[in-house]
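The data below hold one chain only, encoded as structure tokens and taken in the form predicted on its own.
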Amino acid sequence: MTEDATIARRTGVSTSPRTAAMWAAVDEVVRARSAELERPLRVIDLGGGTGGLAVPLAVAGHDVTVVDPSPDALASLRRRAAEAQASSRVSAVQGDADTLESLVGRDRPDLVLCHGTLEYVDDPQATLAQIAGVLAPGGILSLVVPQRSAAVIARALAGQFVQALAALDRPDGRWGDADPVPRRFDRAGVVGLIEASGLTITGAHGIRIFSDLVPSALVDSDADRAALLDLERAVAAHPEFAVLADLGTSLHVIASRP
């Protein structure tokens, strides 16, 4: 097992059904970009919270700044980084997308992570423009957003047909005012937002196609979780089933600044 694989397994990002597919894509572009530049990457994790991705990247040798509005989340991040002996490579900044420009000077980030954040901002287009503005030339954006189609399917399978219809019809993709997710996206809409910001999309795929639909009681062992991950990977890699990616709970997009 390679050192990177050992890090990923130790931190759980490569074995959790919620993060495995996303981590695989991030890990691939990180390794390629780091090899190209012949140095560790400078990373900003926007809305990175407690460091679920920041700490594994720091353990792998990259320098990561987590920008998050929650002081409690940042306190948890510092503890997690300390436990992983990665504190020297992790910085915690209380802020949001408007803070990005003040964080960078000549050393612009090689990678910006924006996972589970764009649905909470007031203006997704402005946030993507700010991210594009701070990225180094050739820099990479990793964006994860919730998909509308997954909410429609999940509500219908739960017998909540009125909510499923609402998620289908509402511009924000929510199933109702009690929906904890403030906004969901369609693939075409995300592609348009990213391209309008001046970035070039290099990859886009749905993730967690089955993981959030399967009752937790059916994946209560390591063997069950491994089998579910194998299924997710197999479907994602099978060209005849590419349409199923649009049913994933989240859409993961990789884009770069020319």
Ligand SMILES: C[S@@+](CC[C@H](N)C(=O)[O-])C[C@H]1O[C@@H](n2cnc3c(N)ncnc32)[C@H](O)[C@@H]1O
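Remember, predicted model here, so these are calculated numbers, not experimental data. In this text, rigid core is short for the largest set of C-alphas that superpose within 1.5 Å between two forms. Residue numbers count along the first chain shown, from 1. First, how it differs from the form predicted in complex with the named molecule.
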Second form
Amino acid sequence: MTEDATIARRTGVSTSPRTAAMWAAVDEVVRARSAELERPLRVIDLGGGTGGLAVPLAVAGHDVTVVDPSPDALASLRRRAAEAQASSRVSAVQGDADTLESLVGRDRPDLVLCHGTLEYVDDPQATLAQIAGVLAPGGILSLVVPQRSAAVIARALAGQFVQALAALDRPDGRWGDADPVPRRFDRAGVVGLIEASGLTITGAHGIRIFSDLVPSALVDSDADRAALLDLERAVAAHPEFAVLADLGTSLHVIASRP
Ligand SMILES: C[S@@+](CC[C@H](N)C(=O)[O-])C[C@H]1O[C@@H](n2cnc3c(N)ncnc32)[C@H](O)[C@@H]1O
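Could the form predicted in complex with the named molecule be shown next, to go alongside the form predicted on its own?
Once more the chain from above appears, this time first in line as the rest of the complex follows.
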């Protein structure tokens, strides 16, 4: 069995239409950086939660520290790491964006993941500055944030036109006070935040472009799921179609520290 197949079997991250395009992009930069440095990477997963990404990276041989304020999430992370036989390469640390600097000693991270977390922090610009500050020279940021444009379209297609208008107009991009997502981002805003932190953007693509828009009743066979997976991967590999990227529930940006 190939290494890819092993990771897929043990974690599912590369075979779910919701995570496959994200994993493909992370896997590519991780392999390239690890080859450059000729060693496994030191990874911090800020807001890594239950380890959906941390554990596959540990299975691939990298050393991952998950920093998350939730003790419940960290307990699930430890269980998931144990099930994947990767506990020795996963550390669970209770903390948040503000504790990053105090966590990092001389061994600066080669990669910081910030997936589905920037919308929760008090000050996204300050968090990105902290990340840029702790990254090793040449280190990589992988950032995933929820997109306003996708929420507007999803609410409109669900017939929730008032909510769609709210998501369009509100500065925080939420469709209402009951929206579980605390903040959404526009592509230009994310680019501005990253550049202001001193990092250089090397790639950006939309994720969950079709898998969140298509009714699940239309994806009821393994062949449908496989075709949807291929479509998500293919669209993500064509960043020139920016209009399609804007339809993604989330925007995935890769940036590096000069
Ligand atoms: C939507 S989950 C994302 C989990 C995971 N990164 C993923 O992509 O599936 C958001 C995570 O951010 C964590 N979180 C909330 N506020 C945070 C903060 N200020 N600093 C770091 N993590 C935070 C939560 O505990 C939760 O695990």
